[in-house]
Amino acid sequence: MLLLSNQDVEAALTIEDCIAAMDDGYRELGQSRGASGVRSEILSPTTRDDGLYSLLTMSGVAPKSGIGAVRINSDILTWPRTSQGIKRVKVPAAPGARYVGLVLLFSVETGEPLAIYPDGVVQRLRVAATCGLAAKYLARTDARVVGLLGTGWQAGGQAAAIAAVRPITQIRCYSPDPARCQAFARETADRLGIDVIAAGSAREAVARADVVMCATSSMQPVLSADWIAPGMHVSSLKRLELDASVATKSDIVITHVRKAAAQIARTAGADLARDTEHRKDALSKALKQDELPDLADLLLNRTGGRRSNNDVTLFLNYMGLGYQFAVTGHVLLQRARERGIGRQLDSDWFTSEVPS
């Protein structure tokens, strides 16, 4: 069994990997030879009185890879009141200030354990693969110019993902903190080798733009509407930073999944999770989620896509799948493999003698 860490899935992992992988992957789903399981979390009191524990887990089989995977977050969730509303927030509260989330990797040949790693690195790069393998076949192929809203850990993402699949020149960045945005900007430049551009404002950043890359933990709309021109490809990963008049907008509208399976519990005095729930539920109806096309409709041409250079595509990548830590751990692991990455951990401490 391979023990990875976050910095041996960064060295090992790319988002091309990852948009390649996917592409794939979601044939297989969208063929019924792949499945996700059920994406289960369990809200409790903590002893923060401005907060929840949060236990969630999925998992998903890749039969074409040979993997099944699992993967379990053990949280402190909070939603702080700030100057922009509401928003949800991780809170690093595990020691050393650290998050706690696994991925677990089995073979579907004779179950037994393969790989564990964090969920961090790989969690960033499968929501933006997932994305960037929309806008590989949604985005105009002369498109150059990105507007991104957020400058967090997602965006980051977000930004190369984009990147890998178009000849972007520019990105204009933008988020509330000016300190935040110039930082981010620097830093994303650096790292891909183009312009990147801290906006001072959403709709400055928005303007012109080509793509524009929504990955916010706004509770609240962040995208207006009348921003939208002709040509526009938009993306989207959180369903209440985006409001709905955004879809009536678009002449195509491509959902990640109409319908993942889900079921959140909650105890006594998850009031303000509950609401959280219950707004996003009636966005998805607004939005008519359930009855669009997927990603998987996309790819394997059961839906049109882009029709003309002035059509306007939407992506909604709001839930995501078990399954798509199977594809991404598949690639992983032959990664690592190939370039002796990781700390090899004898399985029979994982394994059992008598059945379960």
Second form
2 protein chains.
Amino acid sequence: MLLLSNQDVEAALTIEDCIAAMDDGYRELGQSRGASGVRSEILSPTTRDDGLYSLLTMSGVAPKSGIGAVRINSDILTWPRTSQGIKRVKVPAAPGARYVGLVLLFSVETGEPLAIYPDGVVQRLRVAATCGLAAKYLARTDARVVGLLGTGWQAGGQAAAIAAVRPITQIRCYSPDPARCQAFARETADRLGIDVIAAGSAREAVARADVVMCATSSMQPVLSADWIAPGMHVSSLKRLELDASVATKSDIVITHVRKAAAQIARTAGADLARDTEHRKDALSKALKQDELPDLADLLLNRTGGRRSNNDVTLFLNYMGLGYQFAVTGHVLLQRARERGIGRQLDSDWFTSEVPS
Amino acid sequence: MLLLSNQDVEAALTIEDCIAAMDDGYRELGQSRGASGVRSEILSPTTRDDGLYSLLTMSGVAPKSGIGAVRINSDILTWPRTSQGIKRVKVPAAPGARYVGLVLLFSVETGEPLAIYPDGVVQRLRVAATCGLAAKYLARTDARVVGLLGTGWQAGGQAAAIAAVRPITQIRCYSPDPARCQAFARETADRLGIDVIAAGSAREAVARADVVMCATSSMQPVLSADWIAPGMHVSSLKRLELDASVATKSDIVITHVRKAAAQIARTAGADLARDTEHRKDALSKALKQDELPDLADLLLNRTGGRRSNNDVTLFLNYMGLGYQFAVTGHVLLQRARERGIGRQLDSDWFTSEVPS
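With the form predicted alone already on screen, would you show the form predicted in complex with a further copy of the same chain?
Up next: the whole complex, starting with the chain shown before.
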């Protein structure tokens, strides 16, 4: 059993590997040879008045890779009001101001646990790789300029993902915090070796972009439908950041996954999240998400993609899948083993001589 | 973060502690102050022709105890035909012929991981404690003789549980394997210090019993409705082991949990389990399980229990809950800490400096 840190995952796993693994994986998923379990979340009061405890699990099995994966998040969540609206914020409440998210990998052949690692780095990679994969099949092949809304943890992944699938020469990023925006531009330019400009407004970031990537934690729309120009490819990570009319301005709309089972259980008193969830549900309904073709349909040619350089394409990456952790886990395990990364734990600690 | 083995769990946790914790816990659950997540199972082909890979997760939060729990089972399952019918059998396919089931505990206050341990011993205890708790409130207070059908791993737990809540003087056990039955009788008599007799037939084990506990892995009925006598308390762990007409012969029928969310996802080719699942569903329907009062109703006096020494009472313990792992996990953690049991792992291995 391999124990990996976030640093280990970062060292072992590239965005290119993840996109290639997903490119294969979504075909297996679309043919029902791979599967995700139900995404289950429990929300419960904790000692904080302004927060809830959230216990989230998701799982997936990729038989071709021989991997089953479970992801667990154990979080303190808050919904502070900011000048940009209400945000959902995870509080690093574990000792040492740390977050708690874990991925466990298992063997489909023997059941044995193969690896355990924090989900931080791989979470960013799987979200980014999914948007990268969608852009690979939807964006104009000559796309060169990216408008990136958001400059947080996920935004960095999005920048790397689009640069991996298109000949990007410039990224124009925007955040309401100018200092943060400048810093992100510098870091990203250094990391990817391309021109990154801190734009003065969201509109300025989007203007003349071939690809627009929304990667904010905003609970208010950040992208106006008026800014959409012919030929653009747009992607979004959070329902609330997108003005639903962007979809009506799009020629092709692809959702990450058409039907994904998810259930939230709430204990008495756990009502803080209700408002934002109602708004998300209303948006999903407005977007008719359950009827849209999804990424697997696109890869398996069950739905058409971009028809011309003038089509506007939109990718909605809203519901994560446990299956993504099985697919990325498989390639991570391969790379870590090849390069001797990680710490070995005694497998017997995590297996049992008696059945259950 | 505490790492416990099955031996550690066995040393730290008693059936009495578990029943007491559950007695408290089901009240919290019934008042919606505690919650379980969805039970999610993925069934997928593996390299064995006669088996499937199963990845099962369940979760629960007990706010009063401050514990969130996730249980994971990663199993190779087979459905061999035996002389007693088709059985569902877990294969110990992990290295060293071991099984893979894990419980992880988290803090509701900080999110941090608190413990990880195999689920074998605690699984038996939580099932046994639930039946013990039901018997505490349903069986005749003067119950002395137990008919125990099944002599496997769960049957041992059932024997201990009933002995913890009633002045039991004799257990009459039955298994179709006489040698196994004799051995179980000896072991159980030694362990509990009461008279345990290996009966020659199921009917003989049940005759003159005050409490009848079914704890088999049979996929055919093992208890006939004709054998039910006035005053008996009956419990069952598996839908298929019970003739549904036992319910019609019962005055009071209590189900473990009226509505529990569960979902099975199957990948292409994963059909081996379908038959037995259809039969289980049909039985649940015949028993009208969704309309029955449940254990929390009984404890909270929302439904009536036994009215006289002649009532036949029946407890159906068919659907496990993640919540049970939170409640038993809480008392296990207390006892292990009090007694210095287990191995400390570095918490930082399982937490993260970045959000996800």
